[in-house]
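Next up: just one chain, as structure tokens, the form predicted on its own.
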Amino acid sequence: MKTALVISTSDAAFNSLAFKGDLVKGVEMAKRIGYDAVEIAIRDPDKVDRNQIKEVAVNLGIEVAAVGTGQAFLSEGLNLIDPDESVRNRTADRLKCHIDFASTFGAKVIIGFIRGSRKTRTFEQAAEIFSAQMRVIADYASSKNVTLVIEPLNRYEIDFLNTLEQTYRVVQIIDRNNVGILADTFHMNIEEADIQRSIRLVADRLYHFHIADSNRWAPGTGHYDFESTFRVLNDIGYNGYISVECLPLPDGTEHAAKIAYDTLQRLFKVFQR
């Protein structure tokens, strides 16, 4: 397992990042810590030079992990399953944009908050709209070389794809190899009845790791039991990214950064395959 931060431009709409500003200086704070990869949340990637990302990632030796996708929905409203078929025409598009900026860096695409909301729907309704526009995009990303991750997110933030076993079955209905599910420690805390069942119910199709604290704050700084967690991943030999993606709490940026990564590095020196 590797360590990855997540970071973000200062036009992020969403708060629980523990670095949001100059990408560039993202980086080299990730770095300067020891993190082996940064995850950049991107609203929209023709906004960013990814040529000068990718210099200066490769002269600090350090990876992109993935790229996120949600500030798309949160500031422009753009996701998979919206009623109005235009919505969801320009949201493949910029997704295909994140793909793209994504097969630069070897990168996955985390689909989250971009999904949408069923609102009013049945979950199979809005499933079936979800899957049928996700086969399209999981092709383009075939062609890139490049996999998507669905995220469950917990359901005081969305109403669609809450928890790790309904995701599995949509991956399933999805049916595309390079399409998997990305675990986040603090949805998991609210959604999951037993996190370490809903982790190996996953495990084959398990290609990426979100963490934070019970509080959303950096590990280390609440309550939730990651030596269980951990356990449970060594166990079925996931090798993938642990990516930090908590608030800049208890007190700023890069000492929260800090903190969840010496939490990480106590961990590995008991789990680490």
Ligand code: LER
Second form
Amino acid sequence: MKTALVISTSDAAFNSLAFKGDLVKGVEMAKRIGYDAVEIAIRDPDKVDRNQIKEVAVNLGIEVAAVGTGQAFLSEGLNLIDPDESVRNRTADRLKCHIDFASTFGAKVIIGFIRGSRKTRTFEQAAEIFSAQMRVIADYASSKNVTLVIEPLNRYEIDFLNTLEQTYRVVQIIDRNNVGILADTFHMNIEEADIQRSIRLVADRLYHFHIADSNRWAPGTGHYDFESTFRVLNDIGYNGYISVECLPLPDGTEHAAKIAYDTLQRLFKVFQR
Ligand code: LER
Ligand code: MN
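Next up, the form predicted together with L-Erythrulose (LER), please; the one we just looked at was the form predicted on its own.
Every chain and every other molecule in the complex is listed next, the one we just looked at coming first.
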């Protein structure tokens, strides 16, 4: 397993990020602490200088593990299941830009908030629209060697795809090898009846992993049971990234990123394959 830190630009509409600001400074900070990679949350990839980030990452010897897309939903309302077809089309176009950006780095693209809200539709109706959209986007991603990961989010953030099991069902309907699941300890702690069991259920499609403590502070500062989660990750042979997505708490950005990193190293010592 490898470590990553989620970073974003200072205008990010999403707060659960240890680092918000100049992306180059974020990459440098992650490297200074010891992370293997960064994960970059981006509203519009055309507004980011990918060559500059690529140059800094290559020079420092740090990877870009994944690209987050949720800000395009939070700031602009873009989403894949909007009742308005023109919004759905604009969302697909934006995700293609995220995929192009990710392909520069061999990074995954996250389908979190950008899936959209189910509203009054049934789960099956929303899943059908979503799956059709996802197949088109996944085939585009495949042509660029990019993998997509759908992230179950808790019910207080969105009303569609809250659990790993629901998301796994939809991944099977989409039926593309380059579409998998991103599990996040913060959301699982709210939604999963049995976290270990749920992780085992989706094991063959678990492609990425977010980590924060129960309070969404740095891992190691709350009461989430990381040992049992890492035991099952080890059992299923998970060897992807563990990406830290937490608030800059208890005491600011670099401190939170450092506590998280130290917590991961402690867990790796016990469970590293
Ligand atoms: C949102 O709560 C979250 O966990 C992000 O990773 C969404 O893309
Ligand atoms: Mn997350």
